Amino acid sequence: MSVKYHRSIDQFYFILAILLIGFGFVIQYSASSSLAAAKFNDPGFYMRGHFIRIIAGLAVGFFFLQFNYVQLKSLAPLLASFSIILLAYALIHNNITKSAPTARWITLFSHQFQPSELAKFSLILYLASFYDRHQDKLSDFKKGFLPPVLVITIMILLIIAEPDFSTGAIIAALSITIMIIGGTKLRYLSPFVGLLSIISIITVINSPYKLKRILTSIGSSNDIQGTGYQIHQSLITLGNGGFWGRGLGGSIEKNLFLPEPHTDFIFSVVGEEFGFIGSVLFLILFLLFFIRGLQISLRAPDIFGNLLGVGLSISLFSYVLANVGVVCGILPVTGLPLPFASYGGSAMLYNFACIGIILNISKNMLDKQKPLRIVTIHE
């Protein structure tokens, strides 16, 4: 019996992406207008920048839509190596020049970008490629486990050293998830998870501001004029929205009361202007987007497509959970953006790359989900 493939993009996933991008653009203008007027005397300053980033993102997404995802497999090791070089360069350059308080950014042609976003993308690509090519060697510690662990550890340590602990933690959790799905043996994985946990504890203990943020999130520190100020204002903003919200543009807290209303805490503005019901509907859109991405990925004709699509889908949704968790006071303040809504260029390009690749996978997916040899935990 012949195998049947789809040859057109998944329309439902495409529509969900358009809705999220469109709503993100609208809420970005609403959230940033007061801050832009105060800083630049131009309410549309951030909105125009966000629009330019969307246009650039569309170009990136279209490229990956046309570029057959299978061909990315051969580029994975090269791209992972290049990402490690960029992370190391950013760290070394910043320590030498002292040009910025952190090494999270690299300036190229007067534009800044975060090498950690490229590292996240290249790591997912590398892991998907590795497990696709080494399914028969997963029981071999040196050939089936050690190579990805070395790449993951090097990237995470470089990102934490920037310092960017939250991004490093997200990438670590994402990597472990892909390793489990890919079929890594549990007896190999457990010590690695323990090692990452020890690194996390040491990092937090040696960073007073990280420890303060964690204590604030669990209620052990109520310094609302210090470390707890952002969360305090965020919860006030959400509470102002009530059930139905104050209406689009009606946020009070965005008028220089809420810190970073256009980036880290943009979901607070969503809650104030659209209320509980609007916030829930927005999150449902993200959930449907995530579920549909998984469905597409699990119907890819190869393990590489399975793992690549699943990894990209999880990475996008993990940022939604992390951002909303921070805004609601459940998680420590992290600085992680809300996909498609928060102001930022590197993250936006990554988001569109994810869309382009998953839509590319959807053009080649099977009519029916095939039996998978992955998603098993081996002792």
Second form
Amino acid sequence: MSVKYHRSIDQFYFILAILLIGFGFVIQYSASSSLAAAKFNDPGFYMRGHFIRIIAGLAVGFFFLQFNYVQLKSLAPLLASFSIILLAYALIHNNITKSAPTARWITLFSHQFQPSELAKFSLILYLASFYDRHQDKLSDFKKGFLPPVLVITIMILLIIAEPDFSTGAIIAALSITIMIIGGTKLRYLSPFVGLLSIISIITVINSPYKLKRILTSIGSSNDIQGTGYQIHQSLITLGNGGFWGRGLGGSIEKNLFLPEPHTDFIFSVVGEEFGFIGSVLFLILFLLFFIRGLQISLRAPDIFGNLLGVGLSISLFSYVLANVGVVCGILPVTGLPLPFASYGGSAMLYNFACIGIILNISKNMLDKQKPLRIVTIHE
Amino acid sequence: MTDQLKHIKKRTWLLSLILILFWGVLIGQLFIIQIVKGPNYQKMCQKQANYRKIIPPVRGTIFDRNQKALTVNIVKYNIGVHPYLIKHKEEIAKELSTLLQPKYKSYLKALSSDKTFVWLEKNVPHNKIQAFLNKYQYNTGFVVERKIQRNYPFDEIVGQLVGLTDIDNRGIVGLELELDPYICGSPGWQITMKDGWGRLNRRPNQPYKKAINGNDITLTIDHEYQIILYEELLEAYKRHDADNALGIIINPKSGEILAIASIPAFDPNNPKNYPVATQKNRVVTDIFEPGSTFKIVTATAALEETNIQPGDSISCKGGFIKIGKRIIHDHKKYNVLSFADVIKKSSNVGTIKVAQKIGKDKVFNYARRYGFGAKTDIQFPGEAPGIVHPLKKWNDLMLAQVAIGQGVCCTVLQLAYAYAAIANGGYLLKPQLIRDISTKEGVSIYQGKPKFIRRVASEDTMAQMRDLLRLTVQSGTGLRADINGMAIAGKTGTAQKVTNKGYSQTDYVATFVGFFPADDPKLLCAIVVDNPKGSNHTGGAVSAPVVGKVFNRIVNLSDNLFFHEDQIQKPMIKYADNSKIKSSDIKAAAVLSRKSRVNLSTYQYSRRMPNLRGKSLRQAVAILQAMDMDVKINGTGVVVSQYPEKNELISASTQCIINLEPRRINLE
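Switching forms now, from the form predicted on its own to the form predicted in complex with the partner chain, please provide the structure.
And the full complex, kicking off with our chain again.
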């Protein structure tokens, strides 16, 4: 059996990634400097942290280029189990109290990590490998449908228990998307989706602040003090940019008017400093990055590669959409970061892992002219 | 291509299309926020982040006539801190306690506060702030605010005259109040940026407006005369255990006030330590019965309107006179006195007899001519007009009482200017307190000029009056005011104080008004001691010596006395011969008359319209009022156009129209 390799990585995707990382770094410094100066008397505080995270991310991305991505397949069940254990550990280890109401973190080597990022990664990996291996058993409810549903449900329940609804919701949507693309029978999937919807409605009704946020985003609540205030400031920040923006470093609202300028609302600063033109260009970069990621993935030599690449690409892009949707005030306020720009280590590592794996796929992708397909045979 | 891959591709692109559609929605939403609603949000942003910092103007200084500053602006600093920005709180608190005040604990408490901002120290003087700034000016977290405070180096001596300002540096008492529109200036502003925690940070090229500093005032007051007057009054006040002691020194030819004081005084630097009543300048605000000093009214009327001569005999037999049911006594029984002696010895009976001879109308007329019963229009707040009852209320008793200074009330100021008319040959003058108002750049916008109100009596009559008053000091009741070698003229007065039960037999007001040299008076001093204790309570015993001492001390400052000579003479000549003042004699907008009186209408005086553009409504009206012009006001804010235009000649009847528009702040 002859396998044709693209010996080099996809250059276009690589350049897009470099642009996003570079731009993310610049905007992180610009957006966080005032906050860092006010909080730590050191404008470069977050910038340096971000830089270190980029270095760590590069190591992770480089790591995922070192071997053929197919080898990850065998790792999938192990990693999925490991991340479930970590999620459970975080829950047990962090006592949820009034003063510390979340258990989203675990501490490792005096650094905090979000196990949900790892769970997201391992879930996509697991689903890709599962549908790669079970393409012929998809009609079998017990063997072709139930296992992934069980894994997904356990993970999402653990994440919701943290509590981290938005991550839970986005992982659920992502899983369902991969299931559909992987070829799950809709007759099995539909009731499962219905069940998930009921669960989410119940969670929303049970937590008033969640409901309030949704109402705020719809515009039927004038909560100027709480989340409404955040949205209001975000819109002012965006609007202040106008068409051409106020130039790099020219943001006024980042001077402690805009909440969370370095994380959740960093895109507002992009809009203020680079204007409509800049934010659209930034979003076009993300769109190209997404589409190129899909193209690479769909030219992978195996279904595992297809699904893994597509899943990772969609996960990155859906984070972009969710974050910008919040910033624009059309989605309820969630804590979802903007890939490559927001401050945060776990997400950064995840983003670099995505780049690494997709570039890895691109090394192995088939030529357009020779749509030869590798069929790996599992024994 | 396998079927599986085909399906995967189809499903992938289908689901991705949903995401891409949502991406398009986001672009549309960004368009609405950034382009369509952008200007709205930009306004909101400016509202949040722009801070209009007010730059306080420097308040004008008040000088005496020799450019001695009666007020001083002291710059003080307030130091505040954003505690969350301060590291090493303990060391900094320690350092602050050595730099500022030894208050280590309170500094540490302030630095450890969880508020976003606290004041560390207020009113830090200039010398201490420098050390602080050297150390901390680049340390974020500290905020230094500059404040201008008013200080009065002459404290009690000119307290009531100069007055004081409130914490906003606006005048509330005395000249600070009266002249506030001229000396307050108008604040400027600077747009600065603030951050979400309210901290300010400077950015270049922000719009600003410079503060317009207040004008400097030069008074007619001479601080050395003022000190003399103050000290002598204080001494008399203490010696006689009086309720009040009031005094004024004026130049009787120009109407300039050289010193004015009332005891007990107050220190405008520490107004809280003194009763509020001491803030009044009683010379201007309080009225009293003038008693015998009022006899000049009857005497002047007699000499001017009748053929009574100083040598004519008047019977004062019995030492009393009965009018209706009331008996009025002399303080000593006289038999027959010459008219001159009546004044010299201050005989009540003789004066009343003369008054009866002259008649009510004329006595009333001369009281009014001397300015009694009407405000002098001094540029000072709270002036009392005094009381002269209308003629129709006058009966025989009233005539007799008024002749000897009862039943009428006046201020010390009025009394002084009535005597000034005698001293200067018959001209009632307007009290003048302000010599010059100039901008900080030195451009004079107002120059005080002697202002003549009316002729009281003829030159000859007044010369005779001066002789009578000289006699009074030489050999009459005012003996104790006399100084060897100086021809002082004057008149005493000892009024019984009015109580609920009529005239008091124990409480008196002792008065003396004197001027010198008698033949060509240069200075006039009026002293009133209210309720002196002890057996000797007369004006001659209590107040006359004060005038004597004041004049004596002033003479010893000899070089100062003739300092005034030059400007005294010139304007008086103009009034005396009724010559026309040519318009070229007067600077544009320099001559400001207060009330156009009949006497003045013969003068062909001309004025020029000042430039009001850019002035606030308050400033513009203050200027036009000072020029006694009718004004029609359109709109509010600052003057944008005026009629007549600046420097146009205007007459007294010109109506001025000013158009105002609200101040606009240009944020571009």
